[in-house]
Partner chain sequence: MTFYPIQDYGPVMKGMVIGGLGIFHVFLAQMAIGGGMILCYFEWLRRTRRSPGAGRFIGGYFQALVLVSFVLGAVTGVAMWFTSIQVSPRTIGVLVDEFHWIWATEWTFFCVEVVAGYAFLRYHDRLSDRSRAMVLFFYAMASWFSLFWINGILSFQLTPGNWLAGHSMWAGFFNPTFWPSLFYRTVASMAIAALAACVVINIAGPHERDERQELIKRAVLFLAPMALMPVFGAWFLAAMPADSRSWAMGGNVTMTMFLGMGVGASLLIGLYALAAILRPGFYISGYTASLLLALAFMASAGGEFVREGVRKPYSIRQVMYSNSIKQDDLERMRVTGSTIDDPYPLRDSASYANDQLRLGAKVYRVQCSVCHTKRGANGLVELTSSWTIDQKRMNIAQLQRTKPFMPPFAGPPREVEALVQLLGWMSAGEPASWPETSDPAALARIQGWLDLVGVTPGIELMRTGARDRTAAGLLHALATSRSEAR
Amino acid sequence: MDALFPFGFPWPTAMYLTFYVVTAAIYAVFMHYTLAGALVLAIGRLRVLAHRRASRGPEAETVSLGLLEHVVEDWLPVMLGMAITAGVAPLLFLQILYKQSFYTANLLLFHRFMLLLPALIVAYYMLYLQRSKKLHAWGPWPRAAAVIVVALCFGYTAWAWAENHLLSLHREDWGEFYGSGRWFFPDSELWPRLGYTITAAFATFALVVGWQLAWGRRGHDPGSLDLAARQLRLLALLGLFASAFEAILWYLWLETPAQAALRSILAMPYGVLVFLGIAVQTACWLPVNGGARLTPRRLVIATAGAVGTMLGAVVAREVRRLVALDLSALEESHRQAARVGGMAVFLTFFLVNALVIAACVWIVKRDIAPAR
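Structural coordinates of the indicated chain alone, per the form predicted alone:
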């Protein structure tokens, strides 16, 4: 591991590592939107309930969600569908790359890990249910409860994946974990890793919503747009600062071999890329005090920073895994997989899915009214 990631590995392994990192970063965009968006919408609905409870008289009925929450409410269902679709590709590459460790962690966490499916199904239908007219007629509490359930389901999904990832790295604990019959795998690395995922999600979410507001600028009330821009600035900066802190905390929590690998040529440039991207995004968000500052030029620069941060973070996570696992023992299986000839099929369907997702975004953008 004395070469820059993914160089230094046999070409089949390097190819699968590269495809995994790229597809995992694409998936992270949609995952971050759904995770942070559900939390923002839940907080927004609780805020409305609190204001209505504090108000008296007819004015209480005028308290409603702001522009930011309305945008999220419209887009969350389609973003969840995109996250599920985009998550298929990195999951396939994960199975090719790590096989035994990945499958073993799934089996050891079987009951808890399989709860991901009902959690995502419940979240998917709750997103549509909380917008239904019938639920709206029941009052604000049921709609708030539905969004809170969605946020809890997404939070559980993030936790389960992080726990699965960490268990797959600790082969020495598999026997004891199985023999004890435990359902949870407590590990000190879990909390900074999960904390980074959640906090970084807000920065990505703010950027994507910034693009959505910039595209629909002409249809929005200027006052509402200015308020939404300031809210996005706050979310982005909090997410960037907190995720930088969580990244440092995660590094300090690691064992010495993992820290040494992250400081080596294998991963160090990507670590620098993470914090450089955070700095670029911070510089772009600091001047945003109104909707007029959400210019395409500013958003393009912030997007470049976000891409660097996301790719760097995924690579750092994989280097952590490479230190814990003996990937050289799997190189022959990678060669065999590369000879199967399915890469052309994957790339074809990857392109088809990308076009379908782009069409879905265009249809939703066209059909959603920009102002309410």
Given for the second form:
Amino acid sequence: MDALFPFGFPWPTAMYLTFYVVTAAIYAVFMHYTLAGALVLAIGRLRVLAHRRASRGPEAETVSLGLLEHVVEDWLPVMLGMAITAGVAPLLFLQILYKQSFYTANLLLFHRFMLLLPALIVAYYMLYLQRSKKLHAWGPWPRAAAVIVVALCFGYTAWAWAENHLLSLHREDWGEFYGSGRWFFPDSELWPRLGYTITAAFATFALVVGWQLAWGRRGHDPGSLDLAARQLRLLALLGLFASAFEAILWYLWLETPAQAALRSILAMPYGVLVFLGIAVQTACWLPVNGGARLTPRRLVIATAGAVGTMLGAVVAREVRRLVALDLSALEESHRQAARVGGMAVFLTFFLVNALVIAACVWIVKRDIAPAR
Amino acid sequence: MTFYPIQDYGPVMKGMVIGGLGIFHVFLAQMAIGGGMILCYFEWLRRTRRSPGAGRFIGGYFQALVLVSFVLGAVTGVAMWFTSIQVSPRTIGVLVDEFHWIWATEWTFFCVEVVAGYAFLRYHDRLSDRSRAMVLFFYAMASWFSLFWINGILSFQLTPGNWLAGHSMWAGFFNPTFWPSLFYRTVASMAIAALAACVVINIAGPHERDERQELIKRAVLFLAPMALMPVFGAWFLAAMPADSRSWAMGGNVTMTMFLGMGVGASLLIGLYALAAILRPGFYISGYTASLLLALAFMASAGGEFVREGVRKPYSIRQVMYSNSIKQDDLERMRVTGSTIDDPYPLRDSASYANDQLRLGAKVYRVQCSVCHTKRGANGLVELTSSWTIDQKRMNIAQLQRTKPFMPPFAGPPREVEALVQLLGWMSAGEPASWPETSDPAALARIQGWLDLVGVTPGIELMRTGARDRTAAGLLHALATSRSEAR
Ligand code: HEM
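Form predicted alone already given; the form predicted together with the partner chain follows:
Entire complex below, previous chain first.
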């Protein structure tokens, strides 16, 4: 571990690590959007409720969600679909990389872990339900309840993944955990881990919504756009500061070997990248006091910063895992796996299908443009 | 060998869990795949003004498709993965090592499916005709290809074919049942989608009955390829190993029943479709369509159970047994035992009367629990309750001869004896004290039985006619199978 990630590893290990890190970062964008989006929407719905209580009378009827919440409400089901789909790729590489520890954690947590799937199904239908006209007629309460259920389901899912991850790292606890038939694996690292994900989610979320607002600019009323932009700035800055804090907390939480690895050449540059990215994003968001400031140039620079933060964080997280596992045994199994055929086919279709996706997006953008 | 913790599902068999979920997933996925095709066809009808109601149908059907099969299909797909890990982490581990690039390729098609799907759902009424057709085509193409890729892995488990010779991934992918299975599933997808379309047309289609009738007439065309099902089915059966075929065709009651259910339900749908197509002015009401869709679900269920079942005793034929023990490890395990490296304690360790029973419980957990419960579905205590102690010893030592769809026993005589004692203790009502046995003569008899069948798979013994229970018949069969192997 005396070279920059992933160069110090034998090539099969380095290759699978790279595929994992890249696909995990893509997945994390959508996961962050759903997680933060659900919370934003839940808060928005609760605000509507609070307003209605405060201002009875005819005015109450006009209190509704702002532009920000409308965009989120519209896109959340899509983003959930994307998160589920994007998650499949890291899930695959994870199994090649860490077969035994991942499977064992899965088996040990069993229904506790698998419950995340029904939770996602519930969340998905709740998202449709809360937009339905029927529910609308019943007033704001049921809709607020539906969105809160969604946020809880996503929160549960995040917790299940984090707990599974931690259990997979603690081989020494497996036997006892199994024998006792316990349901929960309470490891205090869970808190800074989840804390980082949830706070960082708001920064990623703000940026993606920033792009969505910028693209749809001409369709929005300027006043609501200004408000939404300022709300995004607030969310982004809160997310950035809090996640920087959580990252440091997480580091301090770790045991000495993991800390040493994070300070070594293996991971240090990535750690720097995380904070550099946060700084760039902060600089981009600070002056955003209205919709006009959401320019493509600003968003591109912020995105570059976010890519740095995301990649840096995913790699740092991976290094923390590598320290906990027996690398030499893993490297042998990666060598075995790398012998099988099919990579050329994958790379070909990766390219072809990326083009198909780009074509889809391009076709849609072109066709709906005149409607603005 | 890597040991994994093994769950105890109480009275429920693991196979049931994965089977049950598998049916749901396959049905939803096939609905999405056929749905893509049928939508392309209706889009063409709309564009060429051949069917006035087609446009409205497309929107409604796509909405239903997305709401039901898209997300549910994706989530149950991930669920399949997790459940497979629960049932046999070693099997899924082998498959991942061997086919990860195929799965990764499939994933790129999933991505197209989601993007094209949502693009169509959200914007179809704002797209030009050409763009609509294009996006829809991308969606349909991607969903059919996801079938193409996964089909290679699923059929590999039953018929690894030439992969066994040189471990070439592509030989395993394009295995003997690849094509019949792909064609069969494609036709099944079209049929399911056609029936789902009839339901949607009735619920969300045009108001005028003749317009609806017009659409139904078109949708029913997608049932027509069902006529080819017997051909593909027969091809599939012909490409299957003889023993697996025999389970499904009378050799095993449950599996034959499921096959019958699948064939029967498909036949009913086919006959109804035929009658419908032949009769002028026919109509399929929402009620009938739902009923037919339920039948299609039963047909899928039958098919999936048979597919899971006929692999027995293997999870990957000639490589790994259903209990995750590799065929190549058996010889060694006959000496070392099956539990020696197992780091996981028994959860109910304290409830056993002695250490031999604890060993028996571990042996059960490692070797039998994937297909049996202790008491409950396919429960061992019940299955062996009428046997004498020596019958238990012999029949368990010669597990693959007792039933050829069981793997050979993977341990030395003391593990057989421990299991036999466990079953005896349990059927005696689990008394607080129970003597440990160590009669050398009994162990020697067990060794003799173990050696008699060796580690030859039961299906091999069956092929060479060793079902008769005399030692002479068995020896004869072994001799033939060994000389054939040479
Ligand atoms: C909206 C729903 C979801 C949320 C909120 C969520 C949240 C999370 C979180 C917080 C982590 C990080 C765990 C940690 O490092 O401590 C994670 C990891 C992960 N998630 Fe998700 N997840 C969701 C859905 C999914 C789905 C459906 C899949 C699979 C298709 C998936 C695949 C993964 C994978 C592969 C990892 C990496 C696990 C590891 O490296 O140990 N996620 N998820």
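Positions refer to the first chain, counted from 1. Please read these numbers as outputs of a predicted model, since none were measured by experiment. Only the largest set of C-alpha atoms that superpose within 1.5 Å between the two forms is called the rigid core.
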> Would the C-alpha of residue 329 be classed as shifted by 2 Å or more between these two forms after rigid-core alignment?
Replying inline: no
> Comparing between these two forms on the rigid core, is the C-alpha shift at residue 18 2 Å or larger?
Replying inline: no
> So, with the core fitted, how far does residue 357 move at its Cα between these two forms, in angstrom?
Replying inline: 5.8
